[in-house]
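In structure tokens, the next block holds one chain alone, the form predicted alone.
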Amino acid sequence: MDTLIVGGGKIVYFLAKAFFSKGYNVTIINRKKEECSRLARQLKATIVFGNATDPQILKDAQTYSMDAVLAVTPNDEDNLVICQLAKLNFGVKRTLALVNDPDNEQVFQHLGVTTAFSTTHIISSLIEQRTGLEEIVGLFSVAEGKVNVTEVILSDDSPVLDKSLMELELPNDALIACILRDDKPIIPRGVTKLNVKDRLLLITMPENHGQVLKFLTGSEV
């Protein structure tokens, strides 16, 4: 897989280097001489010396070649711009773009790029596993970053036991898809009880995944 990396920074480089184990080939962009240098010193990356926001340095990085474009940068605009030429002037499939201003994710997804990531939500997501609630003890993304999928025990003060699916009002969009008792799989139907310990596997939304959660276990998340 080619993969073409706009930024700099000790991110640019771990990422290289996550994706040289992967057999990935890299190129890099970046604007700062100094920093090309080390980074060429440092990885077996090909590097562009030039702002990615002109094409002809993306052309320089032979970017109609890529498979992939991740743009960085500390800068939003320059990120999203980066994506749109990648995609519109040469054709690459898959752009993603690093988000500062978490505002700007849906802005970025609705103008085209593939995949826009917040470290502002990324963060949050790792501190909402780590909030002491014992009860919820898993948290993954899938669809890139659209559906929120959750491992949720029932603890003995849960406001849903004895409850068969059908008594509860789920908020929408939210599925309980498994339920792991005694480590055994159910798949659950609408006359399925819920009982003390049950493990449940979660699918929610993004928006709505502190609201069902709070259904699940009474406690704020």
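Superpose the two forms; the largest set of C-alphas matching within 1.5 Å is the rigid core. Please read these numbers as outputs of a predicted model, since none were measured by experiment. Positions refer to the first chain, counted from 1. First, how it differs from the form predicted together with its partner chain.
- Residue 30 shows a C-alpha shift below 2 Å between the two forms [criterion: core-superposed Cα displacement of 2 Å].
- In a rigid-core overlay of the protein, residue 205 has its C-alpha displaced by at least 2 Å between the two forms.
- In a rigid-core overlay of the protein, residue 40 has its C-alpha displaced by under 2 Å between the two forms.
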Second form
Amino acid sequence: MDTLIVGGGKIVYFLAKAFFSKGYNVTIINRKKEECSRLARQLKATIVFGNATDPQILKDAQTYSMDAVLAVTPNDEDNLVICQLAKLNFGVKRTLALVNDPDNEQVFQHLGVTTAFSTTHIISSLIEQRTGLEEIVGLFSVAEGKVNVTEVILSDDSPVLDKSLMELELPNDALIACILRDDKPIIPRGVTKLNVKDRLLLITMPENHGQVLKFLTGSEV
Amino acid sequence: MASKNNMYVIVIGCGRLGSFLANMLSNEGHSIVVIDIKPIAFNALAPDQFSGFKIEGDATELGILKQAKIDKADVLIGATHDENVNIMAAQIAKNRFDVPRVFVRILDPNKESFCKTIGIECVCPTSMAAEKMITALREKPES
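Moving on from the form predicted alone, please list the structure of the form predicted together with its partner chain.
Following is the full complex, with the preceding chain placed first.
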């Protein structure tokens, strides 16, 4: 996969490294000369020095051959224009933009950016969901936030202890994908019973997330 | 200008172009809101001509555009020195709030075709000046 990343700082450096480890080709556009030379020394990426909102620079970076373009500069307006140029002038199918103003997530997608993500939004929802319950030890979202993966530890006051999954009547659109019991993973079946201190790997949707957690832990989120 | 032709105009950027437009249109009797990220820029508005509103803020922030009542605007003009800010605000105005007329000033002639693709009317002083100069040169060949 050929990817183009526009921006600077640690985020670009680590994104590029993560992409290399997946075997992707990476091109980076950065508008600071010193940073370009540093990136060129540190990474095996193609580095292009210039302003990526200039169509000529995008052409120099061979944007027309990219499978995906990521715009992660600190300026929302630049990220929007980069993604739109990539899509409309160079026919890139997949464009991703970082947005600072969470309201711009929707605006960008409406204006043709494939995926817009707001760190403000991600961090605030992580904090919201994490502080909800002590028993929740890990959570991340997949499919652009449409699916949540959560790890829940069953405490001794959980209302679902000693019940099998069959009798559980878990709310719709939720799944206990895996149980970690004494550090051993169990892929549960209908007859599997839940024990205290079981760590459940739970798949939910944002709409029923709170409801399912309440169901399993007994406490209000 | 008669009051029935009164338009509600949002001008983004209160530099030379923005303040000139705001002063003139306000003097003609239109309702004007000027947005600029630096309050000092509003000093360019002439008290004897400008009677509109000023908003200090970033015009790419949806909250600021809403504060300017963008849903009621007849015209939005992007006149900041950053053409990407102009292009972004213009697209929000056009596509999300159905503002009937939207103009942007851009400086890079390379972006004119892009503005056409996304359906935004643009004015590029660079290419206008170049065309005028070239025409002037052709009109008066050395004698």
